[in-house]
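Listed next as structure tokens is one chain, alone, in the form predicted on its own.
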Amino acid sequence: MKVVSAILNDVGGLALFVKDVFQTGFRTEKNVKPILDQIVDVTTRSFTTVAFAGVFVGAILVLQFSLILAKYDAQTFLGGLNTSAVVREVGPLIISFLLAGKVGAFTAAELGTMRVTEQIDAIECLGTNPIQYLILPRFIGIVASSLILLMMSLMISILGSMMVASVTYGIYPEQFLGSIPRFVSFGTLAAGMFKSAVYGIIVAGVACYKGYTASGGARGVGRAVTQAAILTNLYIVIANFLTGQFLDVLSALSKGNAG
């Protein structure tokens, strides 16, 4: 029961901690530059890694659905279905895993530093809002950045698939392209950012709320930055689930209207 308590006790706590950084960012005006830097700066530290796993990415796909359509000769639909795999589902966890083991542990590390040794406190008496000063530009950094390396990754992963589908296969370029539309449509790209955006905001709102309520010295610092790194983990794959049967229940109500 304890365990159980404690597991509903924190889900509460980061419900209300994103809903009061949402109030604030409604409420906030004059903070374009800061979130701007952040976005840039968590774009560019996580886009390296993002481009090499999904070059990899990309290439494992090809791999593996390549084996199962052999078995049908159906080789040519292997980009369209390799692409949107990595739309619907890879693309989006890849990068949300990435950026919570990269960018979230740092921004728990970096704000719970910043409260043990209370320089948020110090924020507060200068009559400083620290959602606004310190938060908010993390938290829309993390979360649009996400949007953006998505596309970065599709493009990167697209590129990288089919020149193993080439080169290993002998699938030309313009087969591989040319089944794309078949299986990915605008649908499948706003069900792609959708999940990433989702996925965002479970990295951004779990690091800045384990570093923002971190305590007891560095201990608690240290402590704060391996449980941002586990429960993000666990409700992005929680998320998973509920945003794919969400996006079914979407596309069988729209396909029930259209009919």
The other form holds:
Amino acid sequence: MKVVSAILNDVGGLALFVKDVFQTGFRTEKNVKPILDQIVDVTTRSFTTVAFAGVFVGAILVLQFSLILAKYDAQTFLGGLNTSAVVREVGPLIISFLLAGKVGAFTAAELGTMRVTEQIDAIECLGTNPIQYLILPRFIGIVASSLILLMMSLMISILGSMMVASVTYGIYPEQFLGSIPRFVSFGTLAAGMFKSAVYGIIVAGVACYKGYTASGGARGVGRAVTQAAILTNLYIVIANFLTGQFLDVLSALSKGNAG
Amino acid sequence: MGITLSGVGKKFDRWIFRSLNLSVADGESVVIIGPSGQGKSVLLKMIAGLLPCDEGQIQVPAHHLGMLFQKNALFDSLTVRENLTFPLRERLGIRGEKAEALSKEMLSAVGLSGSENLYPDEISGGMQKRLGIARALIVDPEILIFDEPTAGLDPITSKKIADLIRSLKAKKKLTSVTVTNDVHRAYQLGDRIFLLSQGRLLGGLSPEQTQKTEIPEIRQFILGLKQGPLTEATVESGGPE
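Structure of the form predicted in complex with its partner chain, given the form predicted on its own:
Expanding to the full complex; the earlier chain stays at the top.
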């Protein structure tokens, strides 16, 4: 019972914190430069990792799909299936996991250290809203970067999987690319972007919340970082299921209306 | 601008203190001493508006309040100069050359000229304290709050810092509340000295009266006696500071 209460307490605290961040974002004048700085910082810091992951995720999917498609002599569909899986599912998931490990942990540690060394109190004491000054740029930076990184990793993943498909299975790049429009529509891209945005909000929200509410010196910061990493991944998996269901319902409704 | 505390209380797992009353007159310096774990720093944070009251109310008429934190709370990703231009920009909207000139003047006043481009972790503990004082003062506050301003410093640096606080405060005729465990600095900095123990504020006497007082808790604390009303449990309870 205690565990359930602790989890509900944590989720409630996180929800209120994210609400506070959104309200601050709408209420106060936008700090454009720090937000842009954060977007550039998070994107450049994570790009190499995401690029590597993109290439290999694409390659792995090629190997898996081609085994199945070969049974039906349908390897010409490889590019489309592969890209659709990356855009809808694997891309947003992998990017958010990587962001959670890299940027999320860094943000939780940075904010946690600022909290336990009373730097956040000092900012507040100077009459500045720490949510606006510290959290908002990081929050928007992580969410915007996850969308940018999805697009980047998608392109890299297509290139990587196209190369692997060409070298391993002799599928021409034109064949590979030609099948993409059959499987990937604007709706597929929108679904991927939607998932990425949701996961980005989770990464940013949990990391900022855990760091911002850290207490108890170095041990407290360590605890905040660990909790941020574990909870982010857990919430992303849950959100993956929920967003999947939501998008399926949306898709069924739109088909129903079209019919 | 004065400060008034009316029936103030704070609760974490238990009540740290309740029904505290205190009036600090305009331009007055009040020092609060007392054993660790009695909530002295908590009380300061409540006066600074960083923690809410769980009962009673605190009236601090001025929004221009400067605070020196126990561990300085300097912005470690900013240089010494930027630690001063940040509050100027954020609090007073002063930027550019004017901010640079004001920060230079303040650094000179606290004896930190030449350290402008260093980071807080590149300067000594005494210099960090000076920078913390400079940051509290640069926003031209009417009220100053000092949390253990000389903690962790050697006696000579400690006296220098206390002298610096006294001279800067006298120059600007500021109201201040200071928390310290250093009795000598309390005598040096306070117009009135209180002891916070077991949820009560005792004393409120001048430094001279404090040294001669017969109030048993204060007497035990300033003389460092083992026996007395401040039991070991009280002294070493280690609650939130």
